[in-house]
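Only one chain is given next, in structure tokens, and it is the form predicted alone.
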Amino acid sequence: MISNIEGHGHHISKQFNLELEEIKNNMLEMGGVIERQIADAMKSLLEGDTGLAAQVLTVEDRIDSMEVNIDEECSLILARRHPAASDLRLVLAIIKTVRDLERVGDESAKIARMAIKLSEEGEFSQGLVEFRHLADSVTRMVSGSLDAFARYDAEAALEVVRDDVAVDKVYASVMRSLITYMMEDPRSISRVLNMLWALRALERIGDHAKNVAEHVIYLVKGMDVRHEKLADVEEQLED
């Protein structure tokens, strides 16, 4: 239930409560589909499994359909119920989160496409260790942001925001390393570029997970922390 959101009160209409819970559950279901898509995309690249990569690409239509359906449900609630205060924040947070989740799906598909290209180009190990490390980190971020939403946990959401800082640092370091490798061995340019695109997709997934975490903070605390520095966000949550 959503009774632990600041400013939220119980509704006279039980149906309204049910409608709010339903759109939230549908969003979390979409999140579950995308978590599986991310895992499969990463596995397809790490193991050179083009069949699995192809399966990842088939999930795009389902994710797009889920996004459209949830948006429609949210629009109907806004039109019929005219929610205010925390109820309005919940609907808006779901709309924004669904948009970020759909984009995570797009980035996962990019990884699957790079997996196919890398497999076609032959064995290539450069960057795989770093890819696995980043993949583990962003997977935890996506899972953590969805869990924070499910539990309306602003502190857990803040942890995801913190994790994004570390992911960005690792990504920047890996980029420099691979670019240097590519310059030293021009024959590797095509393969390194494909790996760089896959790593870029991972970094973008982390960004979208961070966005979801920020939506949770907005939902629970009523604070818009987008574009804020991490130290400032931490200070605001402590107040």
The other form holds:
2 protein chains.
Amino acid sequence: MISNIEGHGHHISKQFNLELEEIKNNMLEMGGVIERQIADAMKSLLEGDTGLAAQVLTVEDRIDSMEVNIDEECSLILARRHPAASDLRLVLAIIKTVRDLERVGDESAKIARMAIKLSEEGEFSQGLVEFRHLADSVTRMVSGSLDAFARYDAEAALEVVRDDVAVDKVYASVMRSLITYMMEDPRSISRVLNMLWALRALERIGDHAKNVAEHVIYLVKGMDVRHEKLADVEEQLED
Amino acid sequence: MISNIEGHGHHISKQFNLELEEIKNNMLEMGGVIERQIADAMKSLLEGDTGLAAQVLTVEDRIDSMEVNIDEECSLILARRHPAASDLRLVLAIIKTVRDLERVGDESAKIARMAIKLSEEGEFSQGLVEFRHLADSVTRMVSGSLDAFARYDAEAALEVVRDDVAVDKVYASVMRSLITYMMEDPRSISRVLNMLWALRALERIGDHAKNVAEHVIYLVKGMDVRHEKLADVEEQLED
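Got the form predicted alone; any chance of the form predicted in complex with a further copy of the same chain too?
To see the whole picture, the full complex is given below, headed by that same chain.
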């Protein structure tokens, strides 16, 4: 579906239009780096690859400077171009989205740090299957939210919001089973806790993907749906 | 100290000036509600007051609608008034700050939920002293960051950034001692975990207070210090 705000091409000022496109592209490029970080962080944990984990940690600085630069570009375009209506929503949605993306980067770094700790503590399989399962889900959510942004697709964004409900349920159930395991085998406490932190980081990544999806819905539909119930949002989108 | 951007009073449009002031006041009012939420959540945990914890959870919705309303006011002022320079920074800082405040509200609600769980699990003293200590520190950080915003005081904001370093250290040390305790007394695992989550929520509140302080420094000095080292920020503020 192509959205109802594809009209970014109709500006009197061609230059303004190019500037908006460029900021959006920079944000999507940052999104690409983040997707790679998530994938590498997850792989480093699942395969005990500490070299890859260390690499994830070095890329963090690059993401931070991407966030600051895009934020600065957004401030400049607000100051110089006075965007209105959907252009203004686009700039505000980008400002909010880069902040969520930066947080996803932080959570990926946490996973990489847990990968290093888990690897130092030796063989450990508890929770790995569930980690892989959740990791696949939140990876899809992040990609889905960025694709929805690129295509101004509110329906696809809503799909991501829906996915977050499922991810939260899986997360809660894995947490319960790992806590039970820890009680049955107290020697595992330290390792299980590291796995818990890694799972929590996954759940947080899912939350941020959901936030990005909500920014897309705001951008396309002009509705702030952040604190609404899912059923209400679905109803409003149908109108 | 009064900052170098007190010039918000010099607008040609008196109405515009009033609008900016009103948004700022709404944000500070939201900050006041949040400070109350933190205090109540902490008290509910320390005193096992589940009634107070339940009250914290009911106030959450009110905070969510405050965030959405202030965000909307900021969008409107951007669209209608085309603020520039320090006015634009003020609006952007408010947009970012209300998001952090809303998250502080979320973390307070988490503490209230842990208060209810801990109370259900019966007598428990492990970690309470440290919880109180950390709670005092992050409460001061939140108040300090809001005061710094109200007075456009970059020095006071920097103080909050410094405090976060200390809070993170205390947090890491409490976590280690609670994990050791859990290993020595596996029957305590479930209760200690609830205390861990509550402590983690405190640490996150400290992070958000630090974010607000960084928005104040950006607002007053026009510098984005989010990913800079503390020593570098101090040096730049002296210039």
